[in-house]
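The chain below stands alone, shown as structure tokens; this is the form predicted alone.
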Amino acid sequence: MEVASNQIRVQSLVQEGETVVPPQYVQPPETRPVHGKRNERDTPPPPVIDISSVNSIHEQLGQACREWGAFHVINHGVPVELLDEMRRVGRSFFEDCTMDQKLSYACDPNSPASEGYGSRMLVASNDTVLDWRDYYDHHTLPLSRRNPSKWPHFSTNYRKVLAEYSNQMSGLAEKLLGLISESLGLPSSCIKDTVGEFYQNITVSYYPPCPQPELTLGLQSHSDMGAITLLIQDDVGGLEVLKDGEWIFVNPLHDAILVILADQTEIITNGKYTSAPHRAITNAKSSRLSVATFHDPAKTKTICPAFEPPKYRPVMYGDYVSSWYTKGPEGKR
């Protein structure tokens, strides 16, 4: 099914009963997932950290940030009911709305990462292999960017849930950056002050069942551009994090939030802490939903290391973003 601007929504392919993945979604052999061979070296999953505990919290965070760049947090202060509501309204948009209703919120196909409903985020050319994913991207912070009229209103709760979720995630992101700063012996405000006011996007990703999951990726390998990403999954799972050259499956934890360090935090910490390459795999049986909340600097912000001697040169975040959009994710930068 072709839709606005000749873009094909992945969900429509599934609804039409496609049994063969179209060629534009087929990954080259070297990037295809290896199904059924997870954690061959018995590598443990990313750690789970109770951030309500004062005992050894900085030590645990430091180890997780050095070795993984990703970890689950529990007792994080965000109501679990809100996490459930965010998953519910997100899934409802994709599964309860007609295609015409969804297309009324279509993003601008000529503007990278524009707000709205789409399938080709950050695709630089028509030759790029596409992800087996549809998404809805929301611009939520700062408040000057927040325009609820661009958010779905088929449900009376959608906009209310999204606004509350945005506020809760922003507060948690600031708290986590404070703890991460302290774990390095820096003032708690150090990383947040360098990042400045959060530019927050919330992306709800919907991964329909795939007839040939061994050929596709729901989301290709990349590390996030900004400072810190907070992610929740449904119970299907499909997220993998790269550690020591091995893709590790991240089991969904219903009450937990996955923290993913992004590239600007690696720069600020002078490489002491690492951003986490990650990807999403597909499956043949079940649709999957995730909600990622990105916290980025303003594009006019210059990011530089907090330690001497610096391993990274100062970079204006807008220049970093432009390079990322132009070249595509291509793993970690």
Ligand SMILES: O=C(O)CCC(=O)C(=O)O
Second form
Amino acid sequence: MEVASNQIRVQSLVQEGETVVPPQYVQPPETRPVHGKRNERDTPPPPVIDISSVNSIHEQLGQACREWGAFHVINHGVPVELLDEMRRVGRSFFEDCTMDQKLSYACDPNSPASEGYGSRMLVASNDTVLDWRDYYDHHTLPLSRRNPSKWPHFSTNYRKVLAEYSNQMSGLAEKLLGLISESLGLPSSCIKDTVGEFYQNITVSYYPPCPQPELTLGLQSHSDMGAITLLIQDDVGGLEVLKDGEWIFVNPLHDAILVILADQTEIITNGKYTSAPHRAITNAKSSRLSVATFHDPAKTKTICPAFEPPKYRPVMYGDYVSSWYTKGPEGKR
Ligand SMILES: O=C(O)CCC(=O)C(=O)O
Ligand SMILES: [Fe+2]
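Would you mind giving the form predicted together with the ligand, to go alongside the form predicted alone above?
Full assembly next; the chain just shown is listed first.
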């Protein structure tokens, strides 16, 4: 099958045995990752918070949201078997299907965030360095957007696992936004009410081994646009979070879920809490899988701070998203 140049999948490059990274994947020197430093750093990894405990939960959350914008949660109530199943079916799509099968679910390369199998986060532009990543983006909530026939059917149980995973993540996201609101002295429902009905997307990212990891990024630096992202990864590792100007490696914790605050939560909390810039690095040995579940407002929803005086202008979420896709994800708006 002939594949248009804007549809090249990273996995095909690797399967063709490329030993040199094609130039469009080479990062400029200033954004190249520093490898092999993960144990030398003084900064501890993002906090781990037991959300089943009642002791000092708001203090712990407050500190993590102010200082990191990201933290692991344990005892989160989502069955750990479901996390494993989600990783299993996700990996199976990328590794057990033929390229033709995968391309039968190709997303529309000309429309941002379209559902399906893709490789480019931004619509093609010649000056963008490409990510060393393939992905599958699923539209999962509200139910009116959920169309399982657009999800892979090749792996046993894929659609069933994804639907259950979507429901569980949405419940956990709502619970976390409640605790985060309370930690600021706001009514529990404050942030969720401002966000409104969740628009949820689930992106399974697959990072094939990279022959020159020192030159590439699996996913360029960005903060997520919506309200809250819940992420699981396999035990390979590669996610880094920016803290105080330094990239910190996020150790994979098998049964934990990583919470990443996104830009709309920073706006609603009037900057008291921060969204976390993050990126993914690659490695030469193993493929890596992550599953990110994004919870966003509707495009028509206007988001404004819950505190006076407001430090951010009210913004219609759809306008925020358009500007992100036009200007690129680097930095915050
Ligand atoms: O692969 C990862 O760990 C990060 C994924 C991510 O940040 C995203 O999909 O927005
Ligand atoms: Fe992200």
